[in-house]
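Okay, so here's just one chain, in structure tokens, the form predicted on its own.
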Amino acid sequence: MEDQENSVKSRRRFLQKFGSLGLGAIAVSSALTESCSSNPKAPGSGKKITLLNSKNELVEVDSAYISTLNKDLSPNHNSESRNGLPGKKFVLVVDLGKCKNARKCMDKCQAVHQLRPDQHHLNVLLMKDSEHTAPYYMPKHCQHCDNPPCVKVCPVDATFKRTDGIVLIDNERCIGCRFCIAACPYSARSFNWYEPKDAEKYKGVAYDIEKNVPQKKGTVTKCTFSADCLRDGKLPYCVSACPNGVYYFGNVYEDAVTNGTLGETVSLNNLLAQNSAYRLLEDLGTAPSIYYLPPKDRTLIPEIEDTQS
């Protein structure tokens, strides 16, 4: 019992000390830690600061060896891409009744964004709401929230929300702390643990923040809502690639969304109201920019193996 109380007290002391550091102090590279520990007898200030390195190790570093983190970051380049498109607030509507798991949207997304086979900005999930309901397929992207928790926790302004509703990542500023991954309730972000696909092919290519290419090892990646396509007045890659008319994409301010396959433009408000549309985890207050139409009149009911037999 005494050991347990001591453990609780120790944990509280750690959290108090750790919590007072601030995000800026936590987000440091392992290179800094290694350079400081390589010469422990070098003169310093004597003032120790507790930091978390890229190996998730809690370390103490003399303040004399610490320089301002922003000096090592790329500037907030391409302000036009950060501001977004004026007069736009983009929205995606997914008709779950039409998805046949063709996965053409996934294939196109992976090819465009230099993703390895095990990486997804968009994934098609097999869903079953209850034991007695029929299964269906559900494509899941980054939700491009109006109140994105991922943006709030980024210590270096690498992930940001634009005026047109799109949430992007600048991987030239990303330090790989992965706070945004932990904060995202939709599991929409992934980490580049390895060299990206076709790394040699993209060597020397200028970084496109709206396309998030070239990808970079040690940074976070996610769905961009095909921001590069939108700047050219085109539909997102996934919307155009889908052969079954699953996706509608458009501008909230115009009350209009276009189906990539059918080529028809309809009223957003009517589409949502007439089909009982919903958003994922709305109770969290994240206000996603993606709506789902329930899988009624579905064109395909997939089979699910009975795992209990």
Partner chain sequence: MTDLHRKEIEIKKEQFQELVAELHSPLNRTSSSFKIWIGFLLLLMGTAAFMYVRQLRFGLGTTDMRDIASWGLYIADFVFLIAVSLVGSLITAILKLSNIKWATPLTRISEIIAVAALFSALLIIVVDMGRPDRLWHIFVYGRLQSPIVWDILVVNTYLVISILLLYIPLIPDIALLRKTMGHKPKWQQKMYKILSLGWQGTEDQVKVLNLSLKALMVVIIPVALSIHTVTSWLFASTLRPGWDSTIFGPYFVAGAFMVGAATVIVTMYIIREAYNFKEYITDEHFDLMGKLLVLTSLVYLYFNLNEFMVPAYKMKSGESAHILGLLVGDYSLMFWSVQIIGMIAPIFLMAFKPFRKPKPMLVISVLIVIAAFLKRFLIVTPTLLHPFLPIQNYPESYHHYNPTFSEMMITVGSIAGIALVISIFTRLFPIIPVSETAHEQGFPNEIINNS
Contents of the next structure:
Amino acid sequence: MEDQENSVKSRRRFLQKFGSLGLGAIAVSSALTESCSSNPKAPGSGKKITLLNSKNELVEVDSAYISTLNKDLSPNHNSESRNGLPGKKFVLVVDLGKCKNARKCMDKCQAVHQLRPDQHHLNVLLMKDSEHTAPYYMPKHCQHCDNPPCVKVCPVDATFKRTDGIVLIDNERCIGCRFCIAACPYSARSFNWYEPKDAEKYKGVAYDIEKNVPQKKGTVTKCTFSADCLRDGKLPYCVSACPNGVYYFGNVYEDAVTNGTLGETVSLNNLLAQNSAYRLLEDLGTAPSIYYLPPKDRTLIPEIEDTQS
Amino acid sequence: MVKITLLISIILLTCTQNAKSQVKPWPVSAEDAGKINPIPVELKNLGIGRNIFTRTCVACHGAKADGKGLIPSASLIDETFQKQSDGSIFFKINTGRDKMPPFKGMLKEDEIWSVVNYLRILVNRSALPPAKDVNLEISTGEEIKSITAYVHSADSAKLPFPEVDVHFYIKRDFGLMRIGELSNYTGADGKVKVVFPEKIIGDKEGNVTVLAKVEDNFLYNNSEMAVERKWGEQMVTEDEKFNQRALWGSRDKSPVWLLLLANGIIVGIWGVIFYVIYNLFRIKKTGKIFIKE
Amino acid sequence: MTDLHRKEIEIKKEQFQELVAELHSPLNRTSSSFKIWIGFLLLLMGTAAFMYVRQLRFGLGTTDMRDIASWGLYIADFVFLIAVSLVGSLITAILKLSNIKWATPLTRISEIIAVAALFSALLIIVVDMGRPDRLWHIFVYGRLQSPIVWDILVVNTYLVISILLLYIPLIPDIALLRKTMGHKPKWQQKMYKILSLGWQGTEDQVKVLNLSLKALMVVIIPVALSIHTVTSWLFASTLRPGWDSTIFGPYFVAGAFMVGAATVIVTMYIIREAYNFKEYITDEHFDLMGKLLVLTSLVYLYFNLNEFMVPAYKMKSGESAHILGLLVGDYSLMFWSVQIIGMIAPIFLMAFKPFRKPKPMLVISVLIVIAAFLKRFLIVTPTLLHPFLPIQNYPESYHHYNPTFSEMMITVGSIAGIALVISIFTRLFPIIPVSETAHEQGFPNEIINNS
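Alternative state: the form predicted in complex with the partner chain, after the form predicted on its own:
Next comes the full complex, this chain leading.
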């Protein structure tokens, strides 16, 4: 624990020193620290820059892969993250009529959040409500409830609700009692039963509570609404990964949601009213922040293989 | 050295991709391939084609139609694609295959033909005159909240441009929200007016940023301008709701009744326990006195 | 007259010394079978410790718990141990406050069971934690809104009261031990000396002692009820079908009284046989405990009827998959075995006097205890396996929960720990209260304090 903290601190110190050299705080962006502000697919510019990495090795890096670290790396960054972004209350609208089970959102989510294939922040379910109703695909995130049953039961303030509506978990606080998993009616939480995936690679990476990375063994993990992206004014990872225009994301206070695929922005109230939107398990009183538009006008109606659901 | 291997691998990769697409041909009957495109290559129809393309095709085929969208797919701008007849392209959009969904039923036939025209324009602009540079100015009416865009030539002559499609937007957190119609054409004076809609929410003071844009136009290059006006409703946030004492609140926000109840019980019960422990000391003390006596 | 009186006192004194010698006899025993028994328990606990170290190293993945069934055997064991501990308050406080004298020889047995079970419960809950190294977070960042924090508060409060209720009546007995155990090792004598608090049996001391006992007996009843009620709220405070029940509190309390009484019967049988206490723990005791067990079982049966009949009648969506799973599905065999063998059949059998003899009572009680453990398992697991939304995109194994060897050994270890604490206690302190028994047999204070 302490070693890790020290290494993080020394990294920070290193970055500060670098800053005083007049080079500005820089970080090497790679698949590991992939964030909303960096584009890992950026083509090489051919211009090489020599850098000192966290292992004290000099490395040559293409300048296209370098981005300025605009995030505050001060130790209290994570305590600020508990407050939420001012003037925002985030909302996700899922258009079930458009979901074709492409699962790009799931893949992206698992890649970004260091999750094993059987760990889901986001799970696309094949639903069938009753015998004669048609089956449909339903992406299911944490619902970021306004009356969150999981937050109620947490004994140590590890999981908490921010003023912008996001429910996060601090995996440096979590004691691993899994009461929140038991309390969540949406089965939206996951636990690190083993050492997390790629734990070696993530060693020494500073913990980002808004991304919940690096994951830690023996703690709970959950959908963060990609709070790290939102801080940068970008759409969540899953929303921008969808090829089918399923997701609309936005700010309730300004009555606008933006489609992650089309980039089109519409009035939230109109969208919900015109499509008879509903929320999942509304009768439980959890007041979710995610709305679903009923699965109508579909080009693809899935066939049910297992009758489980 | 590295660059050369990279180059080779890229060439190989493209080859295999080409090979793949050739492995699975998509046969089109002579009758279908020979169908004539009934829609003329005109600005309005191209606009329709472009709008459909951005809504339904960009996700997979990419904004540049190069096949590099969220799901990798066929490039619509390379030679193999473009050398097909209009009829063949129409047939493929209409019926679909594998991940390419059939648009029969979703789009009207005329609309599909318009998309075909638009795809042609993407690689060959020769049917259109060269694009002109424009300047855009915004003036606002206060009595009836309205925005007027004035489109004129970029040179000092400032000649008004009629029949230019101007798009109006309001800035939101994650994108631009359209106001007015899908297309707003300038009049003979180069101006077009749009009424600011009701129930638009601004920031805490009600400020709203309004944009006018000439964009994706076939005849004019892109241009835009933004103004901020205090026209919106003031944003009402619910910070108090999320800062109140509640069962889901943080540890320093537990409900008062819970604090009183829990602490009352704790004090009551532990009072008795401490009383009993105190009694144990009393027993010990009296025992000592007894021994002395 | 004075001679006669003196003689009477002499006889009484001798009788008292006989009583003390008999009740102290386990302390002077040196049998190899006891050592083998302790060795066996230590072996079980050692295995559990090894498995736990392994779990610490590799994570909770060594159990069969996963994202769907995220609680399992450990939590079932925790609820079971909490239930068992409730008996301390039943025998000591409730029966004593009702002036029921026959329970006196059983008070210490039930108190030590309570204390040992509570320690074990506290350990097993730490075992269940993903990050036991952060246990201190509960004390530093504790959140009063969480039922876990309530549970920690009441369990620890109950533990302190139970220890006091075990210790305070023991003070006069320890004072006696100081006099009779002169041949024991130094550390043991020193322990007796410290723990006896210089007890002389003066009027003042007796008065303070009795006052303290009374206060504790009154206080322990609400605490005991709340410890199990709050434990039931760990489940009832969620929205899940099968847990979302308003009668979970009394349902758990009733079940706890039942399994607690059965545990006392098993323990008192073993102690009676091992130490030849037939005179103190009589057949009559088994008969009366049997009647008490019938009473608690009937109450529990009533709550079971409410808990399962009502939702089964309605078959509400969500609720129905869970109920059907219990009544006719995956868990039906276990469910009906538990309900019939562990509750309904014992009630019928114990209604007849021949079945309230020690041996049949032992068999019935063992069955009840095993069934009670399985019942806790049935409360925890099937509910988690029937969430509101379908279980998809998980490996097949996520649809089931079958505890691993590691989990089972740790659970067995937790129960072995209780047996170990009780066994060692019987060798250090009189398991049947000496001075209380003497008082009830009519020995005057002077004799008890001065012999």
